[in-house]
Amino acid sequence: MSALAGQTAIVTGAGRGIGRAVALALAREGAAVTLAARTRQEIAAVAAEIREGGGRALAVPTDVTQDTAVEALVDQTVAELGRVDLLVTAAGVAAFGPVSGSKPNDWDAMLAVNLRGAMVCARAVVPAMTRQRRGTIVNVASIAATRAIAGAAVYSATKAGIVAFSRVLAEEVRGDGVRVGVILAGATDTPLWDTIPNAPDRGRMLRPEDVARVVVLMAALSPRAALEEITLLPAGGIL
């Protein structure tokens, strides 16, 4: 019996990077997966890969900065797959540079996707999970939430915010059978780094599959246990 057989998951940012790896890993463990991202072609390709492997997948183009789109994502998942057992918020954007050299408008996308978008997604699945008396929410944060990294002030603020949000939400829904966890991941080799100058050595970074294994671990624990916060770093530490 696969670890997540019979469960249904929603993964944001599922078209590439960590989200894609998480979606594939969950499907291998038997979960039906709703793939959410803005780029239709990317999630369609991941869905096809899951189906070719014998899994169930639903591709729903979604912009997590749009509240109505997030609500529709959850509604469609329940309508077509029957339930929501797991949410993984892996959608994220990043821009780096000193605060003095940036403009407030430059921060908006990170605040909207990394922080508000993840919060809205979590809020949207709580009613369904509460009705089931079962569910797991895993928010993908960053080691930047707890370590000072020059040039990452706003990105760090968004990730620290989702860590704080996860901690409080965990307390609010614990009595309803819903678990909330957050992963503080170190540098991970994803397309996010393609446009970032002077990136660390990508050969030393985590792989998306490393993060996906942690998500599976958190989701597959028995209902009597909750892994609420985990730091995952490259073997070499902070890069």
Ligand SMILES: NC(=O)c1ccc[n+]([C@@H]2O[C@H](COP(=O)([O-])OP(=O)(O)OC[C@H]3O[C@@H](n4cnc5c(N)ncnc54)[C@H](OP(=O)(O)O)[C@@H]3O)[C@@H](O)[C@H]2O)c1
Second form
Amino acid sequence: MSALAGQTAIVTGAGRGIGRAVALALAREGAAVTLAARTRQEIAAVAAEIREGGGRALAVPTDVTQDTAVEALVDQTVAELGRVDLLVTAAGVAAFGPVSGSKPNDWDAMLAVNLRGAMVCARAVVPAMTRQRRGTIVNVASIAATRAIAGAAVYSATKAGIVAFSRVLAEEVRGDGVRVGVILAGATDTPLWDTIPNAPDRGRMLRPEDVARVVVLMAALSPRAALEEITLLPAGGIL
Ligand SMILES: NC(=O)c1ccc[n+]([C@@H]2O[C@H](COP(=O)([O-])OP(=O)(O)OC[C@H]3O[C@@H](n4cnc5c(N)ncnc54)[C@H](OP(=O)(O)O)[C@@H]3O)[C@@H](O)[C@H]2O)c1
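Structure of the form predicted together with the named molecule, given the form predicted alone:
Below, the chain from earlier opens the complete complex, with every other chain and molecule after it.
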């Protein structure tokens, strides 16, 4: 029996990188998956891959910075797939550089997607999960939330923010049978690094499938157990 048979998941950032690997892994474990990101062709391709493997997928183009779009994403999932057992917030953007050379306007996208967007998504699934008295929210943060990496101040602030948000939300909803976990992932070889100058050695990074495996573990644990905070690093350490 597949670990997530009969369950329904929403994965943001599902078009590529970590979100894509998470969506494919959840589907392999039997979950029906709603794929959300802005690029229609990318989520459609992942949905096709899931269906070819015999799974069930729904591609819903969504910008997580648009609150009404996020509400519609959850409504459509419940309407078409019946319930929402799992939310994985893997939508994210990254830009690096020293604070002194940055412009506050350039910080807005990271704050809007990585922090506010993830919070809005989590808020949107809580009513359905509470009604079901069952659900798991997994936020994809970063090791940058807890370790000081020069050039990553704003990115780190968004990730530390989502760690703090996850901790508090976990306390608020655990009585309703809802679990909230957060993954502090180290460098992972995804398209996110394509445009970043002087990226670390991509051959030594985690693979998106490594992160996906941890998500499956968090989601498939018995309801009496909760994995709430996991640090997953390349075995070689922070790169
Ligand atoms: N790669 C790493 O080393 C690493 C390490 C630790 C944590 N993380 C975190 O893991 C998450 C995924 O990163 P990744 O490396 O997989 O990045 P990626 O390969 O660049 O993929 C990012 C995904 O997020 C989506 N996205 C971006 N802005 C969005 C928006 N406004 N609304 C909806 N979706 C949006 C993108 O699709 P569209 O552009 O089509 O919307 C894409 O599907 C991020 O939160 C990142 O910070 C990454």
